[in-house]
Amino acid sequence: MPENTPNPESPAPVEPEEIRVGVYTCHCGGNISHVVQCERVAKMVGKLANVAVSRTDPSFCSDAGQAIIEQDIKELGINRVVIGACAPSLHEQTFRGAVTRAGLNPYLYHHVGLREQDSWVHASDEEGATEKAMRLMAAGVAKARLLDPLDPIRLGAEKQALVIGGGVAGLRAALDIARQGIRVTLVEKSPFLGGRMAQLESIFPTDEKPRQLLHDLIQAVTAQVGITIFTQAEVTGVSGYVGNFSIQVTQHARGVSPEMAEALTAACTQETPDPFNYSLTRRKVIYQPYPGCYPAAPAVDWQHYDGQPIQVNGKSIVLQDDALVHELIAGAIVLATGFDPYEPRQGEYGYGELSQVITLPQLIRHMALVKNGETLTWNGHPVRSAAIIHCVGSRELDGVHEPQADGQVNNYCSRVCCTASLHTALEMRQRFPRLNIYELYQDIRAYGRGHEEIYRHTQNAAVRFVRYHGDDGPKVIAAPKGDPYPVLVQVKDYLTYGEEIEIPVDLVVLAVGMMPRQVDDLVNMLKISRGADRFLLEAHPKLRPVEMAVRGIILAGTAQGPMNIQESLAAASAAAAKAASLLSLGKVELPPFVARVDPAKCNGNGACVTACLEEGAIALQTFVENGVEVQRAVVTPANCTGCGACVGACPNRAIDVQAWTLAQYDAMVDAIAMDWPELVEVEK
């Protein structure tokens, strides 16, 4: 057959579709339009070759503004979609919805931000920023031209998840999750379940008892089928991804045998501070927190356990940690590693300097050892005249407060202290009614439910309320010989406008905010973001509430932030439901948006591999080609971040970022800098 004439039985050539392109400028409720002309923005953007349409509304993110691009899509044919709107990271899942939704495939549509990279940084120049708005929009356009339709990366999905933390969010997690079906692995480090909660006497609004509550919580968790606890544990290992993650997990032994226990226990003499208590109180090395702990069997503190034998009935007894490493495999990981109080700086508010200055959770520790009829007493002197610090480790300010060790202060609010504190202050007054109580506060912030209710029964309750700026603290000193009370707070009180007072206390409290706890090991194996408050920081505060950016890894409790029990509680429950949902088919897509190698143009030269900053993401494998063996990059999609560091370092172009390919950075480029003199034309 002649070299030209075809094949009759060959299928006959696919005509190229035509590129159909739907621009949609919106004018974000204002926050567009009023510094970016946007009408003028769509009528000269739709000028441009392949645009079918160009419309404005004032939110195209609306279920209104969305059923106009689905409109649009299923009428006109339109088959590529750019919108120009607020930041990619707020809508884009948003828009690729309704564009699915109307049956075009969602990776054949581009976001340009032109909110935060037009109007917000040019709103003293409406004309540049106009102009600035049709250049940006024309790039958009340019890229679409050439996107291609994608499929998700699909990969199967371990049903099994890992819940880091035994405290209330843990617990609460691995609960949920299991009633899904899930097999669930709970790793808590310390060798008892509970967490802070169970440090606690009461808690607010309800005046519950808490440990009664954890109780109930733990034996619907050690009786849900399904789930596995290791305590005195810690994720020592893991690697892989979403649906495939391997874990490593070291458990210390508890270091007696539960028909040794009770002799042990009673042999052992070596005490150290016992932090249940936050160190008011010294325990033996072999404890139990609490009467009805889980587990209920006594552990040794491995940390301050000296080595030394123990004598039980004649015999020298060294305890072992006979340390077990178990490996796993999970889908899905939730983080529930809470938080710890803050601790004060030596000298702050005189803490670690005068023996009658406390924190609130010492304060709340303290009074649980005060039988009830019992005076409160502290340093065996009875408390006559309470002072409480609201914000102490919270609402920082730069320049007025100290930096902590990273060089950062504290300017969150912990949300939790307020309500604490009145809560205490009430629990005070009744236990101890002749005890005059002070509170210090910036701004009373009983934000729930039921909060308000306590602060106006503080209030009724004669405790007194002296308010302060934050620029301007209350000052701890030690109060002169032979004056009847062991300190002085001294503050001006802006509820009498600014008035000098000093106030005479045997104790003053600190109402200690949330610190994130540290576990930079599990940051780095996980390679996960802190927020700016150096919390665990989730992907997206609305539409990805609960997990990170590393798909795969959730976060429970006060891991992600301050929050209160309940609160915990329901980020728990919505930790859980994600890492059902994720797990529950035995698979998980991810987004496309990973490196892709050309093998025509890859010589194996490996420079991709080395600029790769992603475990296992891309390397060289051999393969034959005409009977020669070579080398070729390749990618596991499932690793891979769509970073681009490898597409940098190919000298020969072939490696691109699905839907972020340099043949479309070089068209968007070309767009901006195009010659275009109506672009900037004053429409009359």
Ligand SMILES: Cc1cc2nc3c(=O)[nH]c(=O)nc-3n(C[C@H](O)[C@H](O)[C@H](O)COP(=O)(O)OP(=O)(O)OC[C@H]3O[C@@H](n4cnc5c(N)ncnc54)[C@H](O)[C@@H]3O)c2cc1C
Given for the second form:
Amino acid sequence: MPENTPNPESPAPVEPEEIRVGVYTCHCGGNISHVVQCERVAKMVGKLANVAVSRTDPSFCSDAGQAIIEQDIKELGINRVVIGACAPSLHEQTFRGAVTRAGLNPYLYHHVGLREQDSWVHASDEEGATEKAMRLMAAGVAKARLLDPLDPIRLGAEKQALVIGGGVAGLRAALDIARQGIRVTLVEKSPFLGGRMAQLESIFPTDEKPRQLLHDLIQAVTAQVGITIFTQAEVTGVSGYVGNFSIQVTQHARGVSPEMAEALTAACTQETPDPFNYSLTRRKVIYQPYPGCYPAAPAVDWQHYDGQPIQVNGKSIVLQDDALVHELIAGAIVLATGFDPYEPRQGEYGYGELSQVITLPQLIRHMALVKNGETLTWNGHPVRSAAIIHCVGSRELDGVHEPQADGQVNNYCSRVCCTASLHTALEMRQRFPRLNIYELYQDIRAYGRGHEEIYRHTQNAAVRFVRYHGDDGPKVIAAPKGDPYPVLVQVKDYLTYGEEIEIPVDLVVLAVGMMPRQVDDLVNMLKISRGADRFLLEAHPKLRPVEMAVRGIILAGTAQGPMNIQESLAAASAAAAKAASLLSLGKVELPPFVARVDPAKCNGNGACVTACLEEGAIALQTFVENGVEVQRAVVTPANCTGCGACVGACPNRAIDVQAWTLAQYDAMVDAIAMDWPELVEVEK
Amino acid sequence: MAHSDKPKQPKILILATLAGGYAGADATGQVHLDYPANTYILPVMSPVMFPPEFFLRAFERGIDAIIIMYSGTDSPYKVEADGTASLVNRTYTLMKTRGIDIRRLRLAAICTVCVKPFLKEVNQMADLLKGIGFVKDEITAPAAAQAKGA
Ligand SMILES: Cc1cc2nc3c(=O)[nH]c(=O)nc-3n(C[C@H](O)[C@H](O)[C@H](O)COP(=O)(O)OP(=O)(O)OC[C@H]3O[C@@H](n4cnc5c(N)ncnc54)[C@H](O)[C@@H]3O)c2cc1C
Ligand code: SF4
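Could the form predicted together with this ligand be shown next, to go alongside the form predicted alone?
Time for the whole complex; same chain goes first.
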């Protein structure tokens, strides 16, 4: 028990310094100053107590703008900085850098958002926007006066990463991370690696064989030192923080030993719809999805196995799922959980009601089952005419399309389906030259390198294009008895000024969009965010495009949004670079926004400990003060998330979150609430 | 119009979580959708850090309405959803004892891309204030004197 030891968290006594605030109101190249009268704001703020200098500039984030701030710090003795500019998420780090370069502690700077939250939303009220800027900047100054210098929290980081998802993005990310000398555990839910790419037959824009490409990638992954692969595995528990996540992985058994695999597979009679072929065919519950898959050994589909014994050589064998639990540590987690094709609703364009309506992924699998030289048939009949309808489950409109189960419509473009449809149409043309092919589209979004060429080739390959409007889409109906074709597609063609046409077809193909895979469990465990489109959300679309807001969690591939293979791989390599740069030093720095106890005010009542839900973040410890044993709250910064539950609970205001203190909020409230006479007075 | 001529506007304080409402407000700015300028957004890690006295003090100082834009069950903090709801309920009880209309404090779950819900909350509160006016005309008992640490 420490004797007369001050609480380890008590700040060392410092000489009181004169607070000299430098205030910088940015025009943002006119983005702010077109609405907010920046000079008036600067003049008003310049008159507030402790403000030593108040300036404006066309662009403080430019090198020249930053140099002004740095010079003021060095030459005018500025020791607190307030910058009113664009959103802090864009340039807070830039200005922290400038402040640090000038020799000031980076946390003696406060950022006020005057663009997204002022000039851009009050363009019709310049006076109101200017008053708002004055009050927000005054609040910034009020906070800055109470800022303390802080140091980031430095923690050791495990040089190990976890990659969740073994599709093309997860495989690429795992390989790139391991090549930087960081150990990787790759966790794949299904028994086989490769994800959705393995279900394709020929891929745009290069016409390469996807399973061959996957084979090469998987070979590189399995040959790479430092990668451990768990298939049929899922993350079932996560705790900790960047640099030191503790992870529990539950792995199902493969179910059949290598010696028995062949005999058991041959003897197994139980079948289930084959998800590899999108239920167009059936397969056994002991299975390999395709020849050449990895791992090569068959696996048991535990979800569908009915538990009945299988008879092999006179023996009755019941398959057992002896699941294993692995505990591991990782400094960073890469999420590469991929996508699912949109599943149309019953009756959507006749899906589920007319047997001639299928999805594009189903068509790709169906064509893979048709041998070269054979005719394309469906339901045992030759296909003479087929219509591909674009944007099914994408670009949906509120009030026009029926919402999903969660009440939302998929209003995003799935980006991949246009080129995938055109590419498939071209393949159909090549393999089945007599087929009539129609593409019913809203807009063709063939945006990548080589995609426009595919569009042009398709146009030149006697594929007919019909353009519909999103609020007036095609209708798919059964043709009257006796018609030569079983299905009619009725659509208003806007290429011929809204002419109503009826296309008789044998097959309707729905170019379904991409939906994020169901990862609710991971979202809850990792406390991560999804966007309005339900895909996993990056911290910032431009500045932090593969990192999530929770530090140490990184996105790769279509878990983040619709992407083609090239984009998925680029994202995966970016994710790997982020993970490697985070972990390569063996330590991470966290912002110091954690709770801090004022031992002079703490009376050890423990309300903070009760309020805190984070394990190991705060506890009461016994100290001896002046010969008397006392209890004081002590924070473990590495476990504290900075939520402030303890702050709200403390009756003595003895605890605060560093840089976000209650006193600072009170001061900001006072500045915002300032009455007119006071504001006008300072403005004069 | 010079400041001194301008009719006094009620003030709406918005405490917006970095993981939710603050980013939602930025998203609203990115699409340039207008809302009343008498809105002052302060970023917060999580609203659970505020004791009820903080709100009472703010009302007493002349903040006419407060919207807490939190992340609800989507919050990165385990304690946020239940903790904030409980905080708001305790604050309502105290507001009633001071004669403050409890509609002046609102809790709303706003996500990083919740542009429409953000606008709805702000506009509704602005409309409400047009009807119920300034908080200073309403407070019957001094809050700050009783608020700890005020
Ligand atoms: C019809 C269609 C045609 C296409 N054609 C082309 C083309 O020709 N060219 C092209 O460039 N792109 C094409 N694409 C896009 C391409 O399929 C994707 O870009 C690519 O498959 C994305 O890879 P991924 O690794 O991000 O996701 P996925 O392939 O979905 O892989 C994700 C992996 O994560 C696993 N997983 C999911 N959840 C978990 C969990 N909780 N725990 C562990 N593992 C998990 C899954 O089992 C899966 O193995 C097409 C897409 C469609 C729909
Ligand atoms: S890529 Fe084409 S088909 Fe797919 S949603 Fe976008 S516009 Fe529609």
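All of these numbers come straight from a predicted model, not from anything done at the bench. Definition used throughout: the rigid core is the maximal C-alpha set that superposes within 1.5 Å between two forms. Positions refer to the first chain, counted from 1.
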{"item": "C-alpha of Ala266 moved at least 2 Å between these two forms on rigid core", "value": "no"}
{"item": "Rigid-core frame, C-alpha of Asp340, shift of 2 angstroms or more between these two forms", "value": "no"}
